[in-house]
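Presented below, as structure tokens, is a lone chain in the form predicted alone.
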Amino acid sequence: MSREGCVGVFDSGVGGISVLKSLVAELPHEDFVFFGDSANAPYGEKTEDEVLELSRANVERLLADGAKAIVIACNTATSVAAATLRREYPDLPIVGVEPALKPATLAPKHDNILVMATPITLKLDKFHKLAEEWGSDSTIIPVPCVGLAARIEHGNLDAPDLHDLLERLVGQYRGKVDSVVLGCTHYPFVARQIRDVLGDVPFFDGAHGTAKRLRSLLEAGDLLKPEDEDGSVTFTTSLHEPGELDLYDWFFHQPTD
């Protein structure tokens, strides 16, 4: 691996968007890749078997284009696939994100935590172990947000139907809740309508430990561009539908909780 290589960053669609701007912000003189894989999004829905073979795809494309490190940022595919993918590519730094629980049950008010993932991302062990570690002491109550990732790819994020959405899956906690996990890197973008729902309550989400995962994993492989450098980043996707890319471009430049 070089320094001058690129920084491969993958999810199912723009989600991964808000775990890329932590990166950014971590690592500017860094050279930024980010694929959406739009085309099959969302990862949530789909089987194991299917979630692993994408995030293989994903792999390979992203070093073809040059990475020296990859970065899954999608819940989802790091549960299914991360462990995997660090076997078979044992010599290639790669982070992934998680539901950010520790610092949710570390806050001062912790009774109980909403979080709000995929199904798969809730069902798999990967989420229960976490949940064991760090949930002791704290109710945690998982709600699998079915369509709300598919929802957030369309944009239009102050449409009725999204506000609707959120109703339908997460109105019932309204007050009842010390504190919300964004366990789905998608979910960022929509923070200030879920409040709207749930009223003021903190966030917590995965992007901040994965930037730090990354630059110290660099770091420690001497994969650090000069800070003295222009970083870049470049948007692909497998969904080749005019306006696409402009649509990850409005992601890119709006704000997250």
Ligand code: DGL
Given for the second form:
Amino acid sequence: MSREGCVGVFDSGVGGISVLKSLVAELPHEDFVFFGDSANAPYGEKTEDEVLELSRANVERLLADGAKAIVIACNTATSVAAATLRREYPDLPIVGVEPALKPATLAPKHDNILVMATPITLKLDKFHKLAEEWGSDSTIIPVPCVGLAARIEHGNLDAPDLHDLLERLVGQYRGKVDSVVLGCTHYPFVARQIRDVLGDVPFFDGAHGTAKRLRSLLEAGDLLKPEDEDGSVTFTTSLHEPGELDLYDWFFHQPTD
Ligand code: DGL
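Having looked at the form predicted alone, could you now put up the form predicted together with this ligand?
Up next: the whole complex, starting with the chain shown before.
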């Protein structure tokens, strides 16, 4: 790996752009290549074998683009594939993202914590271990948000159908939770819309922790680019439809909380 390489970042689609924003803020001198597998989104409702195969292909693609490190900007792909990928690419720094249960349980008000994530993320061991490790003082309420990531992929985030979907998914918890963990990287793009449904409670996501972890791995491997160099962001996608990359750029400029 050379420090001149880029940082390859992937997700099932636009969601990982919420993580990318934190990565760029933390490491503005790096070159980032983002790959959104929008042609295969959503991952969270596929089988684990499918997500593992897609994740492997995404890593290979980003290595071909010159990646010196990989960020799996997807809770689902991290839960399914991170450990296997680290075994298969022992010399490649690989950073994943996980539901931010730790900061949520350490916050002053933490009795009832709603965790919004994909069905796979909530089913797998990684989430159960996190809940066991950090959740002993809290009631953790997992909500598999079927259909939400796929809907966010289409943009138009203030449309009534998206509000109705959020109302169906989490409306019953209005006034009943102390915080919300956004355990899917698509969801920070609708944080404001989720607050419209749930009320004004603190939100937690894994983007900041992921950015810090990437910095420490690049530092440890002597892979940080010099601070007098300008960084860059390049978007790539598997969905070859007109306007798709413009949509990615639009998401990059959206607020995430
Ligand atoms: N953004 C992804 C995550 O963090 C996956 C969403 C999906 O494709 O289902 O889980």
